[in-house]
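Next comes just one chain, in structure tokens: the form predicted on its own.
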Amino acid sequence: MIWELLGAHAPALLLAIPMLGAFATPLLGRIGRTPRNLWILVITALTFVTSVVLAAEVYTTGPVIYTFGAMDPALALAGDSGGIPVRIIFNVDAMSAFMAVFASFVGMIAAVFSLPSGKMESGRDGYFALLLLLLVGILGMVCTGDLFNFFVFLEINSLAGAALVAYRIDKGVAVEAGMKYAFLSTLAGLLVLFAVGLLYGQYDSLNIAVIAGRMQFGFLDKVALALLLTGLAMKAGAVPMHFWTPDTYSMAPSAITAFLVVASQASLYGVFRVAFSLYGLTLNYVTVGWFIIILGVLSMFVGVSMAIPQKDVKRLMAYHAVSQTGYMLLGVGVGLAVLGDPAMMESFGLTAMEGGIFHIVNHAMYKGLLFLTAGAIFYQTGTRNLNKLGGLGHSMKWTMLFFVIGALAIAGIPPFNGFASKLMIYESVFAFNPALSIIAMVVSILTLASFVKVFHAIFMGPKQERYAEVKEVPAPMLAAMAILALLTVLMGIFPQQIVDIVISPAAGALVDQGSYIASVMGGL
């Protein structure tokens, strides 16, 4: 009975569970810290299980439509709708389900890591409530089939994220970073809202599938496309709109930083959904594809170049996050650039997209792991300055091991997951343009050099007297890092199985605009 209810209403429960959890957390906090922490674990675990149930249904039976307020939620076009989907609709295909699963998983890991990380700080009830609201925003963005609701969930994502960035205050520095993130997010949200208004004015609908079916790609459509891509690329942290990432990622609590990476990837998902599902073949896919490719190359090169001279370990990792976003843009951009050529699409375009999408989840795993190791180091030493660290390998052996796994993965060293997705990108992009592939490989070499420097600065050398009392972090923090480290290894050892089962259907769903439209309008 419970499983039937869960299966039938999984899209709604996916948001309802963390939303209920967020609003009830302050009440549980009044009872005590232990009941509140158990509540957070239960809520994030239930959200993850719901996302897995939803994904299982999508991957076995096809896209899931859920119409809020309808007698039959599975029917997009109700009898009283006049053939137009007027209610709020979730359109969950394989790409959406893929994003929902790994977002809810990283949210759960961030919650586990947060349990002891701020035990001496106040405001923990608000912290966990905001974390759950951030999860709501991300899941709503990747599941909705409605442009205006995409904007609403983007705003929830931004507001919760900005408040969490400013959580530590830190003599006003964290507040400044939070305000910068809020300003940037507001600007990006306005661009998206203007674009939504332009499209609604032309097509009398906010539903993505309906607009895609009517798309003419006239002048206003092109303006809307430019606004959407600019706003979402800004939120994703792509160069040259990446200026907010170092301050935001370095000042946020480390568990939140790991989760903000996923929040940025939800915006990246928005870029891909707009390009493939909303516009598809109607746009000049070669031009837009090259635009995304150039953003990707700039992000890779500028990100790694800015990372190398950094002395703050989290700022360094933040720039590397920008660099890794470039790989995703490069892979999917190549797929978009050859979208209209079936031969090239089959030869290497789809593989490039699969590599880019695979890199999204791999990046969430190893970059999340690296940010958690940085958080563990800050938790025990109180500093992120590489010049003040050293010799921690003597007392934080597990953290050192997890850092090494994350560092080798981000540098694309086998057998870790970063190598698997980067290899797919290298090979497919080489067939499209060898120079782009060579740039991607050079960036990986620079990434490896950067993390070798960080490893030596933090863990090597004799044990320092000022860190004589330093020991390993509490068990929940180690458990969170261990889970991400294990997945980083397993996803590198069994990449083909993951690509075949999860990634290929997601890439196929993104390319197949006709099925996306038919999943909603097929009810006519």
Contents of the next structure:
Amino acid sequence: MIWELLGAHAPALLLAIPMLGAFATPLLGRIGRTPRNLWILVITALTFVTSVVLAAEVYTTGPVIYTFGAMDPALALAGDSGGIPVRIIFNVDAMSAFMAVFASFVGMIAAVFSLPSGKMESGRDGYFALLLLLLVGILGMVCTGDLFNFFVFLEINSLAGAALVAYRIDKGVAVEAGMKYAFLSTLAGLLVLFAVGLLYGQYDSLNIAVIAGRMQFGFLDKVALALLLTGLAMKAGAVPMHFWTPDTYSMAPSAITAFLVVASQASLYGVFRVAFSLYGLTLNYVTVGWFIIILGVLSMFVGVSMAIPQKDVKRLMAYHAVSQTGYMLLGVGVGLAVLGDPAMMESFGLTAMEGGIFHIVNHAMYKGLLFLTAGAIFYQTGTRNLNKLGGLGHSMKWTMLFFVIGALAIAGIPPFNGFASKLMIYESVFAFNPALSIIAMVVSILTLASFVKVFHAIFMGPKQERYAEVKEVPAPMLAAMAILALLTVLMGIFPQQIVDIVISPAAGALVDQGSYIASVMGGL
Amino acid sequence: MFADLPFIAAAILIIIGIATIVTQHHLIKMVMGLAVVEAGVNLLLVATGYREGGVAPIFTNAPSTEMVMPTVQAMTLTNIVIGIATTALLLSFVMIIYRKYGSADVRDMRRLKG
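Could I see the form predicted together with the partner chain next, after the form predicted on its own?
Then the entire complex follows, led off by the chain already shown.
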């Protein structure tokens, strides 16, 4: 009974559960810390289970359509609608389901990691409520099939994210970072809304599938495309709109930073959804593909070269996050550039896209792990300055192990997951343009160099007196890191299975614009 | 010409707003610039749905079926609500920054570097 209900209404419950959780958290916080923590665990776990149920449905039987307020949610075109989808529709295809699963997973890990961290801090109820709202924003963005709905969830994502970045208000710098993030997100959101207005004015609909079906690619559509790509790339933190990432990622609490990476990737998902599903073959895919490739290469290179001189460990990792975003843009950009050529698509385009999409989830795992280890170090020592840290390898052995796993994965060393996706990107991009592939490899080497430096600065050296009291972090924090580390290793050992089962359907769903339109309009 | 007037006004509002954000140094003025951009976007939305001679989109007692588009009005309303939330959040950030830094000028905000 409960499973049937869960299966039938999974897309709605996916948002309803964390939203209920968010609004009930402050109430439960009144009762005490333990019930509230249990509640958070139950809610995030339930959200994760719902997303897995939804993904299983999508991967076995095809895209799931959920029409809000309809007699039969699976029916996009109700009898009285005259063949036009008038309601808010969730259109969950393989790509959306994939994003939803790992977003809710990282949300769960972030919640677990946050349970013990900063016991002295006040305002934890609000913190958890905002964390769940951020999860709602991300899940809504990746599941919706409606452009205006996408904008609304983008704003939920931005507001919750900005408030969380500014969580440590005591010194003012966190608020400065939160201010930057909120400002930029609002501007990006307004650009997106402007584009939505332009598209609605022409095609009389907000549904992505309907607009895609009617797309003419006139002048206003080009303006809308430019606005959408700029706004979403800004939120995703691609160079040259990356200036907010180091401030935001370094000032937010570490668990939030790991989760903000996923929030940025939801915007990246928006870029891909707009390019492939909304515009598809009607747009000048070579030009737009190259635009995304250039954004990607710039992000890779600028990110890594800015990371090398950093002294603050989280700031350094934030620049690496910019650099890793470049790999995803590169892989999917190559796929977009050869979209119109079936032969090239067959030989390397699809592999490049799979590599890019695989890198999204890998990045969420190892970058999340790295930010959590940085958080663990900050939790014990109270500093993030590399020049002050040192010799922690003696007292924080597990954290050191997890850091090494994360660092090797981000540098693309086998057998960790970063290697698996990077190899796919190198090989396929080499077939497209060897120079791009070489840049990508050089960036990986620079990444390794910079993490060797960090490792040496934090963990090596003699035991320092001021850190004599430092011991290992509490068990929930270790557990959160251990799960991510385990996944980092497992996904590196069995990449082919994961690509076959999860990633290829996601890449296929992005490329196949026809079936995306048909999934909503097909009943006609 | 007159039919395009709302769109031109929307464009001018957005340009004024972005110019304010770029040129002003006071945080509250920058937030005001953002609000002006938002007003421009709202004006564009409402203007898109306007129909010559249309009445309010309420079916009961409508003299004719010529109505303005209700969807864009709903979108505008949603955006106004979201805008209030963002403005409130930004202004509270400005308040905290002013209390901690003793200034609300962006040129004094150079603590995050590198």
